[in-house]
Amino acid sequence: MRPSGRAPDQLRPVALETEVNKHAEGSCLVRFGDTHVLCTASIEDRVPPFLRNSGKGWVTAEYGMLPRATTTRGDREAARGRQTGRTMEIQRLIGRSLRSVTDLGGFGERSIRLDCDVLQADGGTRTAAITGSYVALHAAFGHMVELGALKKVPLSDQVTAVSCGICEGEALLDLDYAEDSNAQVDANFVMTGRGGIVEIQTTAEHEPFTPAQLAEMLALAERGVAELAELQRVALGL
């Protein structure tokens, strides 16, 4: 029995709430159980130097955890004077994931910055951030369409993410912290709405895992991202 009482293939209760920030062009408060992440999308009329005069835009992300997102207070990274390697790795993952489904030539020389702030953490913050960031990004593009700045939303597909793992020899979907901290294998799957794989991050925490176990986790992830993609469509009114 999982600590939460869920079935092995069951997601935590998921909620995607849009328009939670009146200033951002797109916003989404995403909840995966007790993991809550605020995702906002901001449009900037400039691009990084390597894209100037290219006719292409850019999508990037920043990620951070509030001091009391966890059981004990953590210092703000700004107070330390630098970001941790974990923070940089996660925000790069979010950016790569969103760019994988974005037509960078479809919105001019503009940048869209996704800010993902973890309000409360109980495992799976990166997967929640990717899932919520897609909603915020789509909303920002929709805002540009409403203003007449774009003819259509330059997204080729949805993108979402979910964690899986092997706990006590059993493959589980969407790990919370109690499971993640004791998992024998920890995995994150980033996939598109059509089932394409963007990225898989899988680590054996103790003994190596088998191809059969990886296939079992992938099957769980496919089911989970399909549910999350439907929730994204509902949140966006698609």
Given for the second form:
There are 6 protein chains.
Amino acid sequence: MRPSGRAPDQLRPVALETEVNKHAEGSCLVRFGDTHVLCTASIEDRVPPFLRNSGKGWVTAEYGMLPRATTTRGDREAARGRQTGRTMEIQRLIGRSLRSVTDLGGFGERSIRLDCDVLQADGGTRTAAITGSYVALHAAFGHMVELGALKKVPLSDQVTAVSCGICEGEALLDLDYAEDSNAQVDANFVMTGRGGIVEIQTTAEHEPFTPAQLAEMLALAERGVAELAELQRVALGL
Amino acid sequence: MRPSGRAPDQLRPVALETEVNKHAEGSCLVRFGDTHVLCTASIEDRVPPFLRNSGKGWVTAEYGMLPRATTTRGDREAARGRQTGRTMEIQRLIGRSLRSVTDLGGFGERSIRLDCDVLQADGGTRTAAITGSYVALHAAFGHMVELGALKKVPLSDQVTAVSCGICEGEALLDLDYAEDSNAQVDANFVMTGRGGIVEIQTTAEHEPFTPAQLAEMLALAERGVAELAELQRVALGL
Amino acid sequence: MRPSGRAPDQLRPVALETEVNKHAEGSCLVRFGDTHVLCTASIEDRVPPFLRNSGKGWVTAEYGMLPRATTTRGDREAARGRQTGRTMEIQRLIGRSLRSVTDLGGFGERSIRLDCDVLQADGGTRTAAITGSYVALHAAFGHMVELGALKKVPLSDQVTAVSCGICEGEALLDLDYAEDSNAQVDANFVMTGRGGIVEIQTTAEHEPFTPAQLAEMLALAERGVAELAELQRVALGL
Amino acid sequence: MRPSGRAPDQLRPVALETEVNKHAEGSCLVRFGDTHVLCTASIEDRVPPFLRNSGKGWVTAEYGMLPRATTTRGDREAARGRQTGRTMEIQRLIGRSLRSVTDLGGFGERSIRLDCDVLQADGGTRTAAITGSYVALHAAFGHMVELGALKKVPLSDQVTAVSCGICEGEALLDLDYAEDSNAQVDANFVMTGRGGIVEIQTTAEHEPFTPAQLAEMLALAERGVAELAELQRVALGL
Amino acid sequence: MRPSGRAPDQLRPVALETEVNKHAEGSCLVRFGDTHVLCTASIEDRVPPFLRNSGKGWVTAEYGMLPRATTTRGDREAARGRQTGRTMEIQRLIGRSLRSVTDLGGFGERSIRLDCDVLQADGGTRTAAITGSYVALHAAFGHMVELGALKKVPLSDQVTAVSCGICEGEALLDLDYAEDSNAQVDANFVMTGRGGIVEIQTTAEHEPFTPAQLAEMLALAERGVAELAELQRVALGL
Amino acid sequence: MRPSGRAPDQLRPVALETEVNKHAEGSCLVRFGDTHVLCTASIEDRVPPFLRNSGKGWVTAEYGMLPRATTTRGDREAARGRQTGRTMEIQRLIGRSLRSVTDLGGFGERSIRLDCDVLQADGGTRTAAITGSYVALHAAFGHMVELGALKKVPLSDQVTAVSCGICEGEALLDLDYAEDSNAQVDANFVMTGRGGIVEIQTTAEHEPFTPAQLAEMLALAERGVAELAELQRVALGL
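Given the form predicted alone above, what does the protein look like in the form predicted in complex with another copy of the chain?
Now the full complex is given, and it begins with the chain already shown.
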């Protein structure tokens, strides 16, 4: 029995609220249960040096956690003067995930920066951030289409992410913090709307795991991302 | 005529929502119109070195702005590796303001840290942060009273803040961004619930101002903080 | 009775010595009693990015304190790798104060940087720095006039600053360190030669203060800055 | 046909040389073809704060690349003043991998730090580093056993790592740089000597991949790590 | 002919003014011509970790240059967030030089920190700093003797420093900036009052030099430091 | 008797191995006994701002020590976020030494960066680094000559370095760590192949030394560098 009473293959209540920031070209407040992440997409008319005069654009992400997003207050990274390895790892993952479905040649020499700020954390902040920032990115592109700056939204597919884990021998979908801190295996799956795999990160906390357990988690993840992709389409009115 | 259609002595719609973070001992989402600041109060059982064995506690604040809180995206301070002078100036002001009404000898050798994170900015973020973080601080102390850790809330008065300015020669209360960026004089008043002045910061952007203009702004501020103090009492159920 | 034996409205002995640095375009060693600040003005033939091709110049300030300027040695900011919030707050104040009397369109696309380094501190370093750096700035502009690079000194007025405070209920002018550390209210007034107010920063250390106390301090400040402005004129031979 | 002429399931020539540093408690120079990583294990008699008085030890890793380990010289991280996200991600992975086979309760309150410095890079530096640092860690524990400080080496299994990828539709084992930069999918597998999976990191560079492709790569990895584990046993004389 | 008209073996006018800072335990404003360095000695009742419970004290130095000490304004190191290699090299040299004549066992577990801040630079700042900080150090020890905290000044000898150089083939004593920037060889000699050599740093800027040229410079340096040592004794009233 | 059994004027076994890095334009693994330094030379087609459009190139060096190069593990500078003063001092010395024999006008507007990374330290790392990086630099220039990019190697002479010291009153050549840590005087001599002196750094650790002792060390150094220069010629096939 999960602490939340959910079935093993059941997501937490997920909400994707758009247009939550009056300044950003695209925005989404994503909630996976008590994990709340504010995602904004900002468009800039320049690209990193390695893309100048390439005709291509770039999509990148920054991730942060408010100091009291967590049970115990964490240090403010801006005050400490450096981002943690965990922060860098997560923001690199978000950026790669979004680029995997973006046609970088389809929106000119522009950069789109996704800011994913965790207002409250209860496990799965990186998967919520990927799921929500896809919505913010799509909204920003939609905004450019409306303005006539683009003919179409340069996204080849949706991208969503969900965590899975093995807790007391059982594979579970979408771990919350209570589960995550006791899981034997912790896995994050980034997948497209059509079910392709973009990224898998799987870590055994104490004991190694088996190919069969990997397959079980992958099956749960496929179920979860299908639901999340549907929620993205609803949120975007697609 | 103000861009928002407000009267010169009229605040923007102000909302103070409490219990907005499941982890923090006290929290408040404060809205002054389109300026939204999330304030959390976190209690720690230790004090800075200069207060060890003094029997006294400490109250301090940290301030941050999400990169896309503003019209144009700003750099993430954590990524740049240092906080700007503006950030430091504001968080020092918030800390001083809260300490001015706190009985530092009344809650043991504990630190309370107020995190004020601007989710969306439209002028007046520091005054909103002070007004909201007072609510979060009171709630955190109330939480300790409920737990039996304190006999009473060690706050001698309320503290609130509001901005004023001189725009085209006229004194105005609670400037929004459109007004703020064109004001000749920009002033921030921190005052107690009983009307005492805690801090005044007044800056002439181009032309110096007169003692009479200072008095005009002070009169507006007294009006504004009285309204804000009433809203704080309602939010806290006092 | 003040520790120094001064009357409540009496400045410390003030000295403004010019041409104290053989390299700088303008320089002034300012002494407010035992507070000694070395101010230099350096002219550079370029402006910050936001002013390029605007035809305008910029005036900015940097502030530092030698480690043993104070009773107890402080850390060297260069060794710690970051400036404190106090330093940033003060240098921003100095820059704003000088810009308020400078015609930024009157000296081409140049930057003038005022370096204010406290050799010895005894309270009031920021007000001494503003008063002295005005002299250094005027001298630098005078130097450009002499060289024929400018037709006239692009300053619309003088700017000076002085502190006031409430100690044991009494308003006092130009606090020294002994007074400053016991003051109930600590205020800094930046004013022009013609008596306009440029900036007011007033802080209640423990108890809030009243509008009447603010008026008392303002009256003292007006007296003090008039004397300082006269000393500036003498130092500059105006 | 692979650029190196290897079969799809063929490792590069791998060498594990021990006792390559006269100071370190354990050391290993690992070569996967032209990728050369110097791994040292250093024992310290203290643990991080969260383990004090726990009776447990800690194993952690730091990773670095000499500036000219790569085709084009990279910046020296010490000179830039910060480690890249990539560096942090890799050193966190190495640390987790080694801890997964270490009995943290079996060597007292000590820390063992693995330094993995890439002398020359040709793809697969992280997998070489994991494989080599296991040898250095085992050697350091062996050293403590010899000194009588431990009764036995507190390692429950071996840990090794290898990369796989999909290049032009074909799954390949142990990519070198030429292959890695053209791979559609890039995967790193960390596994134990008995074949358990410790960590999987799989990334689609452009197109998503399928569960079948994941299985293919996993099968290759199982083969590769079995060979690497045998080479570790030989190097350690087990 | 030297630009200043000095003879090859002639020092610039040297002045050593003591008691120039009301807070420091010892202080000296040293002038070698237009090179002016403010040296303060600060005593702290603690030592670095490696000396705890050793019964020994420590002497160390920090060096800084005001931004406009030089012809062209330099960056403020505190603002850039790091000290240059040159600064670190010089402050290490000053510390070593003073320790070479200090009985570290003769003043308890205390640290004395010499701050050497260059107010104006015209070549030879490091040699002026060593010469002046010896005076400040002696004064600080003298202060402790007066207070009864020490029986005698724990200095075994004086220490002074002077630069020499080869300009157009001729060896010169105490280079000023105009000479220094054209010298073929630039040398700094740190010597004791009794003529022992503490440190030599000699650098050929373009062409290597000969043992004979080294001997010539050493002979000049011996002359210069004898004069400087006499000036130190006069300044200290010895 | 020296700990190693060497005669006072005897170098440690020295080896200079070239072509040790497949990417670098020039490389040399230098061993002075147990001190091992990997030197690589990297050519870049741009120069620092102060040389743009001068027709001249630049040679510079960076130095690092692997954390466990030393008996006790040292902090990784990249992790601490700053290079130590010692590191900066050494890399400045290496750069100056190499530039003293390089015709900066002889290889176009290019920069050559020497990376000297200490794999294992046993005293004398800076002298080994200078000796080895000369070989790497020569090899890089030779590579450009082979490619036809240069007509000849723009080096006017060789440059080598060796340490000397006074231990128990006796002058010794090429100190190892055991000697270095007990030496009364520690000296580094950088000299050209033709015996000119480029740089001398001599430090008395406790007691000052005499001109006669300096001469003794210089004589030993002349002997040592002659041997090293011969080894460089052999390594380079000259």
